[in-house]
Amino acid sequence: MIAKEFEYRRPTTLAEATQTLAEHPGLAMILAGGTDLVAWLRDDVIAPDLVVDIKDIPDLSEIKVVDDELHIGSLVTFTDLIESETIHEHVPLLAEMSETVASPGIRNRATMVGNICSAVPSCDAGPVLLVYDTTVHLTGPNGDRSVDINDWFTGLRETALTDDEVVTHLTLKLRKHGGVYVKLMRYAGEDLAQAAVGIAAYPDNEYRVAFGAVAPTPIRSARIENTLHGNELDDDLVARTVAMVPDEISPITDMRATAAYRTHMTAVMLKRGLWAARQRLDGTGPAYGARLV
């Protein structure tokens, strides 16, 4: 039940769904999948006046390559990238993250830049993301821009978006690589990340790593990738990237998991993910969207 009355507005064109946000600066909500935003109004976590509704703007829900560009529309659901061609052909890694979200229910509403705009500490999305060159493209009344993805997750729940901004779409940088991405969970199903890592590799021993749900933000480890980089992988290499850990991620204890539990299993992770993203771009090793854990 939502106790708290608000106004809702469904435009019909970008330009509509901006001024109408900045009409109502920090009282509006955007309405896309829902899926969190519904959840915080029935829990009161929030309490908008207005909630504006983009599901009617056109050429929002599209994926499609341009030149050496994967272009994924802000209305794009986590199922639509499930079942996109595209996405299984370009990057795979993006269907093996969006299978483990939630439930089929809820991956048929919710959309990937939904999970990013959200940003919680343990949204699937963002260790996937971090690991490719992603911008993130929004349209406000003051014109278009761009963010980088690593400058876009700016605090617990916190984006670079701003009250009157709608985001549009997202464009990743097509390169040769194998993904991987790694969640544990209490259980197989329906849970939000104990802790998660992504992970890309590219060729010439270049590697990306990224850590969900053991900070208050996705992160990404400088760190860990220069110690990678130009290295070829072997075990002792293996092993001291995953000794890195403790010191790479400030994960809590609540009651999904100790940060003790989260760290020992984040190094477990790792050490899984690198070996699986190398043999994926070797085109061998396990298929997307196998359990590593």
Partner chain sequence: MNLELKVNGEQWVLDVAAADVLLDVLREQVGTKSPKVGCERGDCGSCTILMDGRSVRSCLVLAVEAEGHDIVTVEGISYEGMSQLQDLFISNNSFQCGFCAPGIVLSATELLELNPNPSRHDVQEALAGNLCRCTGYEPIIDAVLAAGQGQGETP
Second form
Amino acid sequence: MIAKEFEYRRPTTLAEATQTLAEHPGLAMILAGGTDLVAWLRDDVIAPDLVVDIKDIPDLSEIKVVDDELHIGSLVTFTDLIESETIHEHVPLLAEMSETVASPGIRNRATMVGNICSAVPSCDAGPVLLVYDTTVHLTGPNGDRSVDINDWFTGLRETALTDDEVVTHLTLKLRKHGGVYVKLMRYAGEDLAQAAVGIAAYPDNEYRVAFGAVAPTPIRSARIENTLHGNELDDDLVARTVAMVPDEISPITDMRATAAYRTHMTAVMLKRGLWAARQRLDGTGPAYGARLV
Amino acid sequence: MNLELKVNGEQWVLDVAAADVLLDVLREQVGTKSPKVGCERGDCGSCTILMDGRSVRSCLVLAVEAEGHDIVTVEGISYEGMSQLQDLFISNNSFQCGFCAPGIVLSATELLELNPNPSRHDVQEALAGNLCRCTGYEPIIDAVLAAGQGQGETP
Amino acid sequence: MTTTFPFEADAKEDELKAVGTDAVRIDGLDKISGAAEFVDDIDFGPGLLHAAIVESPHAFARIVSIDTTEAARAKGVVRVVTGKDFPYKFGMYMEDRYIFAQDHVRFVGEQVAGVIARSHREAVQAAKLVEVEYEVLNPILDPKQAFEEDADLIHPELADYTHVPWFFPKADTNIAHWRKIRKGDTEKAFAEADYVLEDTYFVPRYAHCAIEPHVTVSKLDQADRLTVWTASQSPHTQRHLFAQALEPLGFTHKDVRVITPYIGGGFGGKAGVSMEILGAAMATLVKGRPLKLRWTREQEFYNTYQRQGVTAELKVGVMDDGTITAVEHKLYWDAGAYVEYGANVVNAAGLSATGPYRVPNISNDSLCMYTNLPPGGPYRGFGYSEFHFGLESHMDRIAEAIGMDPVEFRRKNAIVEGDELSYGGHMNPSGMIEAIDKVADAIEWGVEEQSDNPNTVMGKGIALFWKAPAMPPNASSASFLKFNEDGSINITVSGMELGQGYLTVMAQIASEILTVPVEKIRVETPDTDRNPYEWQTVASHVTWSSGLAVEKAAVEARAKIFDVIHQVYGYEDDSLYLENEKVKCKTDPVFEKPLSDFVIDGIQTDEGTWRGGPIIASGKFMPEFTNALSDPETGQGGHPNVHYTVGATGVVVEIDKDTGRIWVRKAALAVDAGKAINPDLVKGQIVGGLVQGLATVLYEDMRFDEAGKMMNPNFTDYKIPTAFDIPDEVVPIIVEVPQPDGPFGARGVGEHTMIAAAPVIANAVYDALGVRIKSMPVTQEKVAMAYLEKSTS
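Next up, the form predicted together with the partner chain. The previous block was the form predicted alone.
First the chain shown before, then all remaining chains and molecules of the complex.
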């Protein structure tokens, strides 16, 4: 039961949606899958006057490849990603990540764009989108704009999205790569990431490395990426990058895990993940979906 | 607000508040009691329903979002006798207190629709969002696996 | 060996038709079709009112003032209540609790006021408008701190509280009950022992997490009858406590009716009375209107009974040959703000804290400490799960220290029939040795397993368990049985179908005696107006106790059936027997009379008149050999426990050395059911209980902040097992050494299956990695960090 009452609108165009948002600055919230929003309404941690449901706006549910870019609409759910042949063919890591999100009943509603808009430190999509050339496309009363994923997460539960904007879709540049998402959970069932590592290995020993749940936002580590860059992966190189982990992250101790364990596990996951990503680039290594921890 | 939706094949026109969640409206206005109130924040799965054939947490859906959608609960699949899956739940004693059972039956029903011959891992994945505190899941997994084999497709 | 049974001289073990079979549950169609009705599913019409509770944000505070003006004026509000409306105490074993807080609050979440409104939303919104001013006091959150001599008193009036005679509260302390056992001479035994091990183990609080939250609907009608529909394990106990607590308002037992339909899991959490009394009391102020109070999942965590935490100081002495000579066990229980039920957990643990071992010299102290955390209470295992963690960890460590195999060490010391118990009685027949051997065999004890994954290592563990029902000495059960025209049967009892399969087992017992098939027997859920008395569905006692009551009712019905036949046809009663729903006669092989011919309408005689009439019967059982009278200083002299159920658990685990992740590859659990009335249901208890127990050791625990507020009152952060979090394989093993006074030899198994889950994992972790975790839970984090420290030091 949600105690506080609010208004509900279901616009059918983006223009109507952004106008509605603009008319209620700071008082309206966007509803897509609702798996965060409705839970937060019920928990009484948010209290909007207006909820703007964007599910009747056409064309936001597409997954398609346009030239060398993958396009993912803002209403694409985690289940859509798991069941999409396009995703499995081009960026199977998105399916691997999606399978770690909650459970089918949630994934059937929850959207990946919603995940990065909620922007909790443990958001699963964050560390994965960060290892690609990802662009977030938005529209607002003043027209469209795009934000590089590296500029998207601006703080704890904060993003570059302004009050009157709606995310329309994401684009990812398609390049040959091997990807890995390693997620620390407290048990095998559904759980929030206690720490997470996203890695993409590109040809010519180029790597992208991102971490989740070990800082206020998902983060990339330029230092680790630079150390790896141009060098063939070997035990020594892995050991050197793993040794950098404590300086690259700022985990907290909370009831879910201690900072010490998060740090230890981030190192373990980086070590295992680097090898798996490198092997996947070569078409070997564990199948996508295999759990490394 | 006015809300039109289909529940177990029957068309309903209801008057709801924007803040009403679908679970409460199904239970209190439609009288469909098999989706249960367990946690009200999407963790336990006892409010699971099928919405256009897919399992959904009815506690995390505003009733107004269900406008024009097709909702199915366990009552809806039981009108004309038990499904093969339900029969197996009964004959295998695949439940104890029964509170989570409607949600579990629906999650398993969705799985078997999508994948008529699931592996043990597939079954665990499909049920991972439906908490059962009594059975330890073993007899439930057995029943779903048996229902899968009953449909005869080779993996 | 052929076992015979006290009420069924004809029945032979190898001739049983219903008892001992995997009968399909009689509640299956209800529960799988969606038909099963739980309290929250019952419709009460447009007059239904809703309640919301105002709760204390402080763990310990004095209430300075409560202002309900704004709330009373809010939209939809019918009434606002506070402690002033109900200055009445209640409690199951000790009356230390008020319906609503009076002058003090003693835990975060304690009920301070209640709002009754026309809708749930209006009630919740108005509850936020109640203004309470508190003078905040320093909370005590640790039982050892509560034990300190100069500790602040949580209940200064403890000396005045009414309690059962077997509790020993200490006035002007925080000790609500102190169960002592003193036997032999521990000091001398420790001095003479070849090896003594002393250590402390820590067990946090746990939550039951039945998926159905507590819910109650109460209605005082215009004729002054109070009916309460509750999700409860204890309908008659609730009626009794409601009638007692509300006696100042003029209620008597006959005015109070408790109806309990199916309930969505209990595990002890729905035993006794907790939130239900709020609904019952508030309903008295809105006569004629049903009032619903349903706990949120959060309230389910912080304002129902919790499994108590315990700090266990354990000292055990042994001889070089492995003989245990002395046990000293000090249990400091974090019993919470009110111990009205939880103090009996403390008592039960104190009586049995040696574990299932033969120990000549014993000193047990089980201390029920008030703290400013939520009230402790019963949870599957009732104190035994808690103390077995340290005890069975300790036994492994001792075996290793003296160079003995842990299985051999346990076999040598395991308590067997006739051994003296800590309070002076004697151990009942038990299959402990068989259980140990079968479990060891199932996990291939002694055979070292190698992992083919370089990151992981394998380990094995074993642990024993025992438990007796913890009941008042005169806890009783009763049953009514009636035939219908077609020879089918309705049985009414007041045990609860918690999910364990109780209704089916009762039907099987009646079926065995009356030869009516299980599917032709309906067993009804309780309504205290109509169903006969049952103390409570707790303590793993209903198969045994209620089973005996049903067996007696069936035997009485059979006698009445034979009596009708005798009256009409003249056959002697002892020549008659039942077979396939017919009466037959040993002396006249041609005679047969189907039950459906006469169990309602009787039999017409040659003269045209009729004999017989509806066959109805009743049965009751009360253990008449128990007493709770013992010396407070030694615990000797009474006979508090009816019998113990025993068994053993073993696991094979695989552990990732880097992450600490533990996979239970195989688990075997043997329990001595005496006689498994329905083996499939016993296996259900084994698998379900084991998984629940494994969760308490692998990841569950309640976390409180420094102010005593629970930090994880939801399934996002209090993790309970999903379909992924189960052992790869469970080997359920049923041992059957009959309980002489049980129905067909049966004894209870419901709680026992989770008791040894915690130490068996701790022992397997040690076996795999050489690290000993002495505080629960044994999380992957603790294992990884301990192993990291061990391997880097």
